[in-house]
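To begin, one chain is listed below as structure tokens, in the form predicted on its own.
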Amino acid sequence: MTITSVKISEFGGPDVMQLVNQPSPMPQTGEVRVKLTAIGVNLIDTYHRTGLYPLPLPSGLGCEGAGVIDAIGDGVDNLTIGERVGFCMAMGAYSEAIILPHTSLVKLPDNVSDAQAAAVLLKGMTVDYLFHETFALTGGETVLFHAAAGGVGLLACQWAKHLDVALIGTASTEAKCEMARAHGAAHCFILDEAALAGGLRDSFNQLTDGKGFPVVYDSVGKSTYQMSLQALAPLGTFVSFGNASGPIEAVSPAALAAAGSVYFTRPTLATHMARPGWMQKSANRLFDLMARKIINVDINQTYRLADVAQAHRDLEARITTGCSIILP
């Protein structure tokens, strides 16, 4: 029995990804094999592919997916053959099957489809730790959130509205801003050269009564960093959780002081997932919001495994909205 997987042997553009046929792996002690039915596509996948986040080569790609357990190794007594599960932050998801430690999986409720789980787990858990642990929102805040029409952004818009938080978003086009507002953003502004050069300063001052934002959630990176610092309130928090425009080249303590003694933090989902029990609890919080129709998962792009290069091109060109998935 063989499976098809995506592999890279060098870092580079989308074309370095190759489809490879290989024997279907068998789980060892403490592991299970998941037959994948849906695979998530995330910006972090492009960082792994380009080498921005280096991997040992050769390597598989893809962090997120969902499917059905079809083989179980010794020492696993909390999962069964045929059980539906999801995962994120586990390398090698661009495949027809994957071997994972049983502790890396979350059980899926009946009301969450495999496609929804593959599209939402990484992004939804990201919003969870951003809003509840990185800078804990209690309601009533006005916050700035870049890339508000992306996969994480649209979930953040809905979650912020539920928390009674006024989320001020940015996006690359008016159509994307309309989407962010439709999902709960209080306002959304086009992020163009004029905006990056300070063109939104007056609008931000008006929205915050001249006080600045207590927190800026920024997954864009290099191009928005200076703008974000200037938009913060004194003692505010800059949360860097992505590098869509490239990595921030340097963080100067003097610049943080000049911006108002602000805080800079670079959290990762992997750090939170390493905490015992956090992953399933976070997934359950997300699934509860989905069951209550507070959060809807927008799967706006679907690709086949053979079209993975196009999926990456679309994502890097910022022409996607909401979530993208691959069907193996």
Ligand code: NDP
Second form
Amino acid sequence: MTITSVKISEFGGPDVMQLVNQPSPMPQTGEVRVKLTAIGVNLIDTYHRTGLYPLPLPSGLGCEGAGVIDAIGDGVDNLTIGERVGFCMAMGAYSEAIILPHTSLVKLPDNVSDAQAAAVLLKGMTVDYLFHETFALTGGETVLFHAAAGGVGLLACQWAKHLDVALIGTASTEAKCEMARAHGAAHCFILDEAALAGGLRDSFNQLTDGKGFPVVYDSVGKSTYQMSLQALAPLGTFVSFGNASGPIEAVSPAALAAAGSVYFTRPTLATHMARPGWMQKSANRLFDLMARKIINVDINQTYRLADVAQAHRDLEARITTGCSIILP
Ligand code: NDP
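Could you give the coordinates for the form predicted in complex with the ligand, as opposed to the form predicted on its own above?
Once more the chain from above appears, this time first in line as the rest of the complex follows.
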């Protein structure tokens, strides 16, 4: 039996992703094979493709998906053939099948479809740790969250509303802002050159009674760094969790002092997933919010595996909203 997968043998633009056919791999001890029915598309996949986050080459690509277990190696007694599972932060998900350690899988409940799991696991667990651990929201806060209409963003809008947190979003167009507000953002501002140059300062002051935000969740990086820093309250927390516009070049202790003794952190989902038992607990929290219809997963773009380059072009061109998936 052969399967089709996406491989890269060099870093670069979307066209470095090539479809290859290869024999379906067999699981070894402690591993299972998952026949993929849905694959998540994340901005981090573009960082891997360009080499911003370097991978050993040649490499598969894609780190999130869902499907059915169709082969099991020795020493796995907690999973059975035919079981529905999801995963994230595992390389090689742009494929018809993937081999994974059995410990990296999340069992999917009946109320979560394969497509939803592939769309939401990585992004949803990210919001879970951002809101409950990196800066633990208790309700009543007013926070700034960039890229509020993206995959992580629309989940964050809904989650914040549920926590009684006023999420002030930014996005590149009014249509995206409308979407963020419809998902629970208290306000959303267009992130244009004027905004980046400080044009939202008065609005932010009004919304925070002149205090500034206790926390800014910034996944845009290079272009928003200065405005985010200036928007913080004294002793506020700068959560830098992505590089959509490029990595922040340098963080100076003097700038953190001048901004009001603020804290700067650069968290990753991988760190949280490495904590024993955390992944299944986080997934369960997410699935529970989905079951209660507090979080809806917006799958707004769907592609075939052969169209993976288009999926990356759309994400990098900022024309997507919510989540994107690939159906192999
Ligand atoms: P999104 O669907 O949010 O897409 C990225 C968005 O970033 C775009 O839609 C765009 O929104 C905004 N953006 C701003 N500037 C640029 C730019 N120059 N180029 C491209 N996009 C830009 O992606 P994801 O939901 O997959 O991820 C959101 C962010 O969260 C990413 O930065 C990702 O790396 C980060 N992330 C971090 C994790 C972690 O643990 N640290 C885990 C998961 C995601 P707009 O047009 O509205 O500005």
